[in-house]
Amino acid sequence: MSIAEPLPRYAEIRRALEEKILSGEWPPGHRVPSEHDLVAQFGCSRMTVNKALSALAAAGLVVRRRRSGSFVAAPKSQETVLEVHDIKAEITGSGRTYRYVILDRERRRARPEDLARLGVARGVIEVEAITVLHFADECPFVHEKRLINLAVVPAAAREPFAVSPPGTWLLEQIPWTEAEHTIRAENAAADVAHHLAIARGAACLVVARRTFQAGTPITAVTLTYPGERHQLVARFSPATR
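Where the form is predicted on its own, the structure of this chain alone:
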């Protein structure tokens, strides 16, 4: 029988603090005791405490701020790259409360930039242009700018979107056969920063998506996430020959 070697002291401290975070005893935003207090609590050197906190920061469990201390990090949302996601389901599925606000809505003849977003070379079509702000636990989660092709989804012009946001409603109403994602980093424009409650010019993750039905565009949406609160995940297999 082999005897497990004792954990290094910093790892013991990390585990003790990690348990408080993962159990929910310390919720997101909770201030972790200062290094001075942790040294006194665990009876160790400041270097050992610093190493434990650095390990928690590397694992994404705490955020360390110079002169302010360490705080429990908000859980990052994950989005798999090759799927069309229902934002409402994503948030409620993670145990957070969800709500949304329609910031702007307009029915109009498609402008040249609308046609470009939808991937339509030319033509006269009407679109429903909608801007939505989604919240998770009352914190701004993602800013959405969407175009809906009314030639394909005429019912969208009459839908009040009072019960479900446009993305959820579309997934329930219209089957899609193809989707296209473009992912980029962007600095937040003033209006987007205001709605997301982040600094103007802050780093954001932007997902631009178009969905099609038999080659005809259904909708084009641009989703802007605060960069520090969102990440993309892809899982794939080796190509077969």
The other form holds:
2 protein chains.
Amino acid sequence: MSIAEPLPRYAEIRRALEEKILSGEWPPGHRVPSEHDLVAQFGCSRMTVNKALSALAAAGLVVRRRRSGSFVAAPKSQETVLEVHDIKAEITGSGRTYRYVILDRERRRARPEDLARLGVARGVIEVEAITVLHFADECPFVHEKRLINLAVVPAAAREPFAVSPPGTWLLEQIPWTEAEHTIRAENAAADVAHHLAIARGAACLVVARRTFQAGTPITAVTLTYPGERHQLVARFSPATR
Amino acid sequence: MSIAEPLPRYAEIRRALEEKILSGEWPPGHRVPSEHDLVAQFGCSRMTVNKALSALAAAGLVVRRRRSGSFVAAPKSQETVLEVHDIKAEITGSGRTYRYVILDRERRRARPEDLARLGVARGVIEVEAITVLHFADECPFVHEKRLINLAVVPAAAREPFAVSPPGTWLLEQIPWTEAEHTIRAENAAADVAHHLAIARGAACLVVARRTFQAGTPITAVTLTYPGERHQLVARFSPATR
DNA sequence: CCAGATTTATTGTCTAGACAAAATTGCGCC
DNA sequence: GGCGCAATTTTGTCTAGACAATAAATCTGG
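Next up, the form predicted together with the DNA, please; the one we just looked at was the form predicted on its own.
Zooming out: every chain and molecule, the one shown earlier first.
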């Protein structure tokens, strides 16, 4: 049994409508009663039912059109929320000891492939290219190859990254407005396999992240996780949106 | 230049606050003016600033506490929204021809490993176990191993899956309330490699999805994508939440 | 100085209205 | 019948207030 906590009225209304939709009683395309009707049905003000309906619309369960009404949305694609943690926080958060080493570091003019990784078509920018290996309990955890746009974060060139790895440091330095992830599987190349202490050709999970601030790229990072030791978990329920 | 469309007042206020936060002018922990102050500053009613602040709280940019006030949230973890499409829709949507074959099919009492895949501790349930291979433009696209809980979807045992593959058919049959994904990389096993027409041991992206309705498992599916031909893309910007 | 009671600031929710915007419906006119 | 205009419905936004819940701050008696 779940405890009967006092839900606010708008949440109650939202639940009631959600139940009709998720149970299939109201199939996709079905017309949801108008705000006016719901006001009469639930005996509350229109702002309250509006709050419930707006939340359902934001969650993608209904589509609302002026003059036409609200309709149950077609379940076209499943969305799932993936949490991408800071590596240092992820490891220390699970009670393991964290350590990292900087394998390589170079300041250079962005090469064509660097520009592609950062997600810009062309241009002349200086980048800091850093390769880091992260350890959890002294076991190689993830291999990181990062580019930092020095036009946006000039301090990165002077930072020794002695206490915090580049990712953690950057997160504290500048806020980001957009992020893009691509996730793929790759057979480990010789050098990465060596650093991660896995067999050459072993499957690795590769997460590439690009971070932008108002359209300009800040950093691009490629994280290579050993396949047999790592997985990403994502959960989604429309009710919690 | 972007067109200057007339934003609603609450969106304007939200933007203004967001700008302060994302630019770093208001660092994490900084106190956001109270609703009362914002009402005076923007010359509108409290409901309007409340709507803006609530949206920022929902997006995770601020944390609100009664009597204490609203504070800029610490950017602790990046969230990203992954869209998981229906395979048939994904392929036909990009203009390729879609085809599938059922490689194997069996109705059986759930084995211990089946129960684990479905996410239940124990119990006696009948499952339909189906293996499907999907093609895009006659090229093997993804290998699917699925379990369907026949206690919830008894019709699955009688369905020939002649026109729609099990995943697409299920999506039309019953609504789901929760979904859980795990994403990992694996070296292709001999049989999967054979079906996908890739080398044995080639890196594959494995997406395992469990779908529930109000806590009871509906289906568990393991999708194996050839690593060199597939990747997942996820985008996130807090402003669009 | 401390424990407990009281005040107060702040957010959370709600109401009963108002006007605007959009899109459908229906009507009148040609 | 067809076209254009007006009426109507429904959602989108907003207001000015109200009371409740929470937790910090302050006051008070010992």
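Basically, rigid core = biggest C-alpha set you can superpose within 1.5 Å across the two forms. Numbering follows the first chain given and starts at 1. Source: prediction; values computed, not measured.
Ala188 is not among the residues whose C-alpha shifts by 2 Å or more between the two forms once the rigid core is aligned; its shift stays under 2 Å.
Once the core of the two forms is superposed, the Cα of Ala59 has moved 32.2 Å between the two forms.
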